[in-house]
Every structure is written in structure tokens, then in C-alpha cells.
Amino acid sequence: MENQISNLDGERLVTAIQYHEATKHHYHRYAISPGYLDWDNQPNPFRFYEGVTPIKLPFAKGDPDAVYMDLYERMRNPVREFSLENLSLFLELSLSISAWKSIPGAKWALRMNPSSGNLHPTESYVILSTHSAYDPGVYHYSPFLHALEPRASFSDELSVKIQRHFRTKGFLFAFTSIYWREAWKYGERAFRYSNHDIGHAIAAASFAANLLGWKLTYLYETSDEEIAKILGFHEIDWRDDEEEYPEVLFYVHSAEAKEIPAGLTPDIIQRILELSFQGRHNRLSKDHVDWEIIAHVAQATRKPRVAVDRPNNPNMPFSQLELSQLKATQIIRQRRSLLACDGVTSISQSAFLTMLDKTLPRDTAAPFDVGLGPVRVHLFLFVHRVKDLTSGFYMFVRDEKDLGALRLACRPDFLWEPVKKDFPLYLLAKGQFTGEATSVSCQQSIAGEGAFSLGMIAKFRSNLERLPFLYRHLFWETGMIGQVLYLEAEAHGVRSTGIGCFYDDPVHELLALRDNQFQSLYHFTVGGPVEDQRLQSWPPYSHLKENGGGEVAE
């Protein structure tokens, strides 16, 4: 059995790095994508549940009079009830609509939670124990109508069996991927875009929940096969290439609680398995292109019951270098992606290093303590005009117990000069590397006109060849890491996005990496924004009555 194991294990491993590296961008050559918009068949970016009655959810009366620390900082926000204007609240400044835009002939949303090109290939589902204000079952959440869409209703029994096995109040809470809604525009690199959006959409959650005093703990026991029997997933069958893939799974208790279950018993997944679920889903395209390569690859990172490493995060003080005036909930919902830079707005020394800082893992701190795994992804800058820093390359170790194996990896005449003491900032070269940041995000001039950009680089291979669903969980670091520096940017008064787009193979070679034991996963910038006047802006449920029927308008 171990050999069989072993080969499998193998299969997948292969599978995974043969996608990873078809799927990378080259100065000569990019991955396979369709080559231009079939706007006829461009995917709904909204999920619906055919055939069931949406629970409306309350629309927030006041936000949490949270301060911007009050973001990271366990044990500073009073622990509110379960109750369902708190659930509403939660899933409202995690993954709701923030606002419309719209330009002559077109109009779209924009959401909480980022996602490239937004598509938004993810979705949540929320599995809800006993509590008066609500009935205990599965749900669907849409974002559209900010309503729970009922999947399957609990037994008392099974919702107090749920909630025993816990041993504290509190529900289970999902993520999902649509591959398809990427591959739409971006084709076979899609899979690695969905999960950067997935982990955007973990931080966002881990955000928000901490403003409620509550807390997402990674399940991680768990199967994606055991993620999909409890959102009834069997009983579907999914049209042509609009299929969800289970991506992860938590639960959603008070901070203060402790030693939660690291997944679901056999006996309680039997018990959601056997139970009736209701709704068809909504058909997103017409028409669809058959990405192979996509199917594959998720095939090959399905994550099976494995416990995966906790992470011992230190818990050190934050950096108070520069805090922001903003409200916390201001922060989240003004997040906006950068669509241009002006080239000349420029950062304190001090926003900067109290950027990357947040980007540290800490124990009882937001985002990183939902229990992914320990630290995989550093990050190498490209500073431009940060104040009082000299320009050029550095790196930033996230985990310093990888600073040996990253001045190892890298040209050996890289300086690795610290900038701060106790800050793990090492200067690597001195210069101007605007020309050099902007060619190898695929030429965008966003990456050499902010204040700085980065790429994401990641212990690669070591991660896969042990476990290689874990080829996911990088790019869900990379997209929390990704999310704290949008809030961070908003905070801060600049601006920043992600950039998926970059020539993977030339990034290496700046920093003379010659095999996959790191590679770079995911590119971001930050800058001073130009806004485009063409733009229109609504407020976020416009769309509906404003009765507040959660009904939609005509």
C-alpha cells in the first residue's frame, strides 16, 4: 500500500510541475489562452440556486467602531453573539458587492474580495448548527442578493451532533472554485489565478471575522472529497465545464476559543451525505472551451484526509512605525485595485516597512493564524521611491529559518545587507530597476511607476514532492499575503493590485535561480493611483429595490 501510495503521490507530483511549468509566461512565448474576448459566453460571475426561496440577509445599521489595528489584532474586538445580522455583517465586509462601476454600454461589480480580471471564479457556503435566528443546514451565500441560498436542512440531532463535536458555538464555512470563469479570459494559466483568489478571499474572511471577535480555524483533516459530500456536490450534475471544485474548509468560532477539532467525523459527514438537497444551479455560458490541462492539474492537487503542518507563528508585537487614521471597516471597504500609477508618488520608509510588517505571520493575528501552514513564500522587491531607501532590490525573508537556503539560491554577489535590526529586510542591490520590474510583469508600466512592486517567491518543490495538493496552498499564501498589502495600500493612502501577468522563468533569472526549489508564483504593486474619469461609481445593491425586498430591480 505504501508504494502504491508512493507512486500516486508521484503521478501527481509530475503532474503539477509539468502544469506549472507549461503555464508559464515567456518573453518569446505566453501560456495558451483563448487569444481574445467571446463576449457572447463571458461566465455569469454570480452563482445562483435555481428552485429555492433566498433567506435576505440584513444589510449592516453600523459598522464595528474598529480601528485600522483592530484588523490584526486578536483579543481587541469584544466577541459579538452567532446571531444572523452578525453573520450578515461578517459575510458583507468579506464578500460582498463594495460597489458598481460602469463605463457607456457596460456596467459590472466590484467585491470585497479581489479577483483577477474579476471573474470571481470562488464561492462560500456557510453548514449552520442550532441557533433561534436561523435553521440549521447547508447553504449557498450570493453575493447578488446578499442572501443565503438553503441547500439542505439539519435534524436537530445531526445540528447538536455538529455542534458537540466542536465543543463551542459557532459554523462551518467553505470556499469553492469555478476554474471555468477564469479560463474564460486567461485559458490554461487559470487554475493558478483561482487560487490566488481563493486565498484573497481567506484573508478577507479572516478580516472580517476579527472584527466580530470570531476566528477561522483551518480544517485540516479534511478531504476535498469530504468538502464536497457536505455541500451536496454528488447530487449534482454539473453543466459542461461549470463545475465547483471543494478548495477548503473551516470553521468559524470566538477568538477566545480553543483546541478546535481538526475536521469532521466520519459519522457527521455520513449523516450531511444522506441528507436532500435542493436548488439546480444557474447556467453560466452558453458555450464553453475544454481546458484538459485545467482538469488535470486539479485533479492532481485534490487534497485526500491528511493532516497538514501547523504553523508555530511567533507571537511578536506588531511594528507601529506609521498607523493609519482610517476606520478599520473604511480600509476594507474602499479596497480598490490600482489601475494605473503616476509615476511619481513616493512612500515613507516608515509605511513601508509597517506594510511588509503586516505581512508576517504572528500568532492570535490576522490573517496568517487561520493554520494553512507554516511559512512557503517570501517576497523580492523592487523599490522605486520609498523616502529615506535606497532604490533597488531586496528581500524580504518572511521566515528567516530560509535566509541560508534563499543566499544559496540566489547570485552570489547579492549584498544581503539588513536594513533595520531584528527586521528581516536585506538589501541585495543598489540601483534603479524600473525597466527591469516592468519587463517582467509582462511589460505593464504599473510595476516600474509605483512606489514599489514585488514578486512572490516560493519554496516550490520541497512542498510538492512531499505533498503536492500543497501546490494550492502556495498560491492561496500568495493571494493573503496579497490581501493585507491591498488593505495596507488603502490604509496608507496609495494603491495596489495584483499582477498575475509576469514572464516566470526571466524573474528567476534576476536573481539567478537555477531550478524549481523556489519559484515565483505572484507579482503586486503599489503606487500612486490614477483614476480613470470615465468611470462611474454606484452604491453596491443599487441593483436591488430599495425596499430592501431583495428582490432584484427591473
Ligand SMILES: Cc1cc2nc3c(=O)[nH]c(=O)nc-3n(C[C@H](O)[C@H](O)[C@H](O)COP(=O)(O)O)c2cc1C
Given for the second form:
Amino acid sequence: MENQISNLDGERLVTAIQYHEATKHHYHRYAISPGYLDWDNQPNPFRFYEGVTPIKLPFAKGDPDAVYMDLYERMRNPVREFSLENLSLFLELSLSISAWKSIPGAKWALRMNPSSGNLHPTESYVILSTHSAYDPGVYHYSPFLHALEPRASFSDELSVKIQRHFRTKGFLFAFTSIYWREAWKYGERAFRYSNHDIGHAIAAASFAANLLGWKLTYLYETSDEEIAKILGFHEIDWRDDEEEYPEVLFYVHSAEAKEIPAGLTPDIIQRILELSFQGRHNRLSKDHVDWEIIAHVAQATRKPRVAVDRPNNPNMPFSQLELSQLKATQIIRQRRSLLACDGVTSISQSAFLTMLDKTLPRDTAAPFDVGLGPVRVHLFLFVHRVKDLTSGFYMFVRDEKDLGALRLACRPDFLWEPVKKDFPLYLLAKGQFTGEATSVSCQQSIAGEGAFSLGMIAKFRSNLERLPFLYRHLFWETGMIGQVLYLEAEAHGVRSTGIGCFYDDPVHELLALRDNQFQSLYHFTVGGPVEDQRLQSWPPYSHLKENGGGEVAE
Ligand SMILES: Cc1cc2nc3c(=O)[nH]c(=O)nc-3n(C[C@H](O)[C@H](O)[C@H](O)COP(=O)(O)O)c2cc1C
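The form predicted in complex with this ligand is what I want next, because the block you gave corresponds to the form predicted alone; please supply it.
The next block holds the full complex; its first chain is the one shown before.
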């Protein structure tokens, strides 16, 4: 089946590769963007469905008493029931507002999940089956209200049918993207950033679920068209360029449940499709710029229905353990991007190795056991300030079956010296590369002034040739790695930032990568933060209290 798809999809492959090439930043030319910020048309970062009555979610009275390792390990988190309170906590810990910030004249919300430019293209939906506390049906999650907006109700019979299909209690959970939100600022490169954000959101949800004893299983078989159908998108006439695109569907279930089906039956999809969907999506901007190239790559990388490709991740224990004293939920709640690095803070070698170790997929650990597929991304590191570790270039080979291909593809004079026995970290070249790190990350000093920064090197062409929709998955994997690094940095007393702005080919030149067998898709930096003293902070849901408990200020 996969071969058939790849033969038929030559054009899609070409479109995806052309998009990637066209949206590279070069020293002499950035990818095409508006070049200025059209504040009058800044998209609303919050989606609302007008004409429905939102169901307010109860805020948690107390957080689970989970420790740092409970973020990852699945053994110790007691399985909680699928009540409204627990669903609320799941959404709160993954996607809700985590703080408001302000400077004189401007105030903005930040969320548990990060987003390029804080523009938040990601939306989420839950499809709930029978529970006494809520009516079964399709709901949109509103982070602004921390509420569920009902879009369609199920009969009990349909609800039971879905539960029977999955053979275990749980709910369906979907992410979508509104590329316009990112394109407003970043133009053509926005499709990449939106897909990074999906990866961050997946990992954020996987961690939150784990703390409740739940697990996300990716419904690999499902096509994008099927996701659109069960979200009622077939009935929506999206305004101008504000189309919301289906991305990914999960079943969220008890972490103990096994053998989750990889998709929905045509019958279930048809039954949901026939429901009457309510609510009208809000308009996000008054006016738009048409970024045609994004519509094309979105079309070319649409996911058809495919056979299951569940990875077989190793089941190894965590190594290089430097534990954190912070509670798991504290790490999640305090996550923030560093805005500037102090240029002096260093981290211990064991903290560094612990952070890297967490980016390795394991079959029984969040977040990589959602089942997106095999490892396709490796880390090329600039180590600046890690105690007892030589500064220089390193490669962290997240799946050693790619070691040979990476060695062949990279500069022949790289050392490939293992740093530690049974740990896939290799020293490539010794030296201070702070200048190189800064310059390839669009001259952003945060990349050179931290403890380390990195580029995420994806096995590119072979994956796209096999299945063009994997173009999006590659970005998702990088976003998931990024989310792990965000939490790891907080856990170890430093801070980090995703870096979407980097010069693509100059990174490849540092490694001497000549073709598109491997491509760098995302950068990251970890270091000692310098806080911006001008910023004032506000509690996450203070706006609801100010507005009398739930009025929407658009
Ligand atoms: C995909 C992605 C790319 C980003 N790129 C950059 C970047 O190039 N430079 C930067 O300073 N911050 C970057 N950020 C950080 C965002 O600006 C930050 O996540 C956003 O302002 C929200 O703040 P928070 O992470 O503290 O919630 C990026 C974040 C993401 C998720």
C-alpha cells in the first residue's frame, strides 16, 4: 500500500520539497513574509464558536502529587476516572492559559504550550462518549474560557458504539491548525512553524495525560479527511484565508489499556458526519493576505488513510539521572521561553546527559509512546557551557541505526568520539562555536550565550518519498523534542527557547550535508535566563474574574 502511495504521489513530493526549499532562510535572503506587522489585522489567537453555550470546566483544586520522573514514567501515576474535573485538569495542564504578561499599552496571554511568535495556530477538540457528568458529543476546547464549546451531540447508542470500538473507556482528542495565524507574521515559512507547534502540543498533552494515568494513542490509520468529517468541518465555509486544517487524532485512554484500534470504522465516521453541528466560528482578522504556497503544501501533505506504522521503540530504563526537586505540575506550569541568556550559566554534565536521554523514545514513557512512528530526527549540538564536557560540536543519534548514514553524510574529518559507553552522544569537533551557533540561528544571541544550543536534523528525503504527509510529521517530532527540552530546562534550573528562525543551508554547510537526505528543521537553546524586568505578570484566568466570570472579550 505504501509503495502505491509513493508512486502516485510524485507530484506531492515535489510540492513539499519545493515548499521546503522556497522557505529556507539564507544569509542574503529570508523566506518571503509580509516584512512588517499589520496590527490592524492581527489574527485573534482565540477561536470561539458563536451561538453555543460553553460548558465551563472546573479548575483543579489541587494538582496531582507527582514528581519529576512521573512526567515520563507510566508506572506510578494512578489511573483517574474520565470525569469532567479530570478532563479539565488534562486540558489545563496541556493547552490552557498559563499567565498574562503586560507592558504599558499591551497585555497578552501565554499558554502551557509554546508557540512561534505566541500566535497559537493550534486548536483542539474532544469527542466525548457517555459519562454522567457530560453529554456525549463533539466539543471545541476554548483556552480563553477554559470551557468546552458544544458542536454536536451524540445519542447514547452512538456513544456506546464508539466505546465498544475502542474496548476501553476514553475520549477522542484532535488537533487542528489555522495557518493564517502564523502566516500573518511569518508569511511563507508559517506552515513549518504551525507544525512545530502541533508537536509541542502533542507532547504537552501526552505529559498532562500521563499525570492522570492516561495515555494518548495516535490513530495512525485515520485520514485528514476523516478528522475533518468528525469535527463537522464539512459544514463550515471558512472565511477568506482563515481555514482550519485537520492535523491529528488520538484516543485518550487509561495508560493500562493495550491494543487500541488504529482508526475509526467508516460507520462511526458516517454517523458523526450525519449529526447536526452548531455554532459559527469567529472571524479572526478583518483582512487577509493570500499565502498560496501554504495552501499548496497543505494540500500536498494531506494524510490519506494508511496502514498502521506503529514503531517498535526500545524499552530501556532512563539513564544519566539527575533528578529535579520540582513537582511535575510545577515544571509544567512555570515553563516559559527564555527571552535573553546571561552568557555565564553552565550546567553539569549529568544534567546535560539527563536532558538528552529524555528525548529518546521509550515504549512505556511519555511523550514519544503516542505512536507517531520511528525516530526520524537527530540532534546536532553546539556545546558551550557544560561542566566537564569539552566545548564543541556533538551529535546525539536518537536511533543508532542511522549512525552509519549520518557519518557518511557529514564532514569526513569529524571525530565521532563516543562521550560515554552505551549513550549515543558523539563528539564531532572540539572548539568554541558560540559565533557559529549565533550566526546560523538568524544572529539570535540566545543560541550562542546559553549552555548549549542545537539543530534538529531530520532524515528528510527518504521519508517524504515514502509518504509525503510525513513532511508534517517530521516537524511534529521536532516539536515534541522541543517540549521535552522546555520541561527539562525548567526541571534543572535553567530555561530554554524554541528557535524557528535559522539559516537552513548554512547549518547544513557546518556539517557538510550536501543534499536533502538530511535537513535541519528546528533549533533550540538552553541556558541561564535574563528576565525582562519591564514585564508585569498576571494570574492565568484573572480575565474571567475581571469580566464577571466568563464574558468573552474579543
Ligand atoms: C516553533 C517555535 C519557534 C520559535 N522560534 C523562536 C525564535 O526564533 N526566537 C525566539 O526568541 N523565540 C522563538 N520561539 C519562542 C516563542 O516566541 C514563545 O514560545 C512564545 O512567545 C510564547 O512564550 P512562552 O514559550 O513563554 O509561552 C519559538 C517557539 C516555537 C514553539
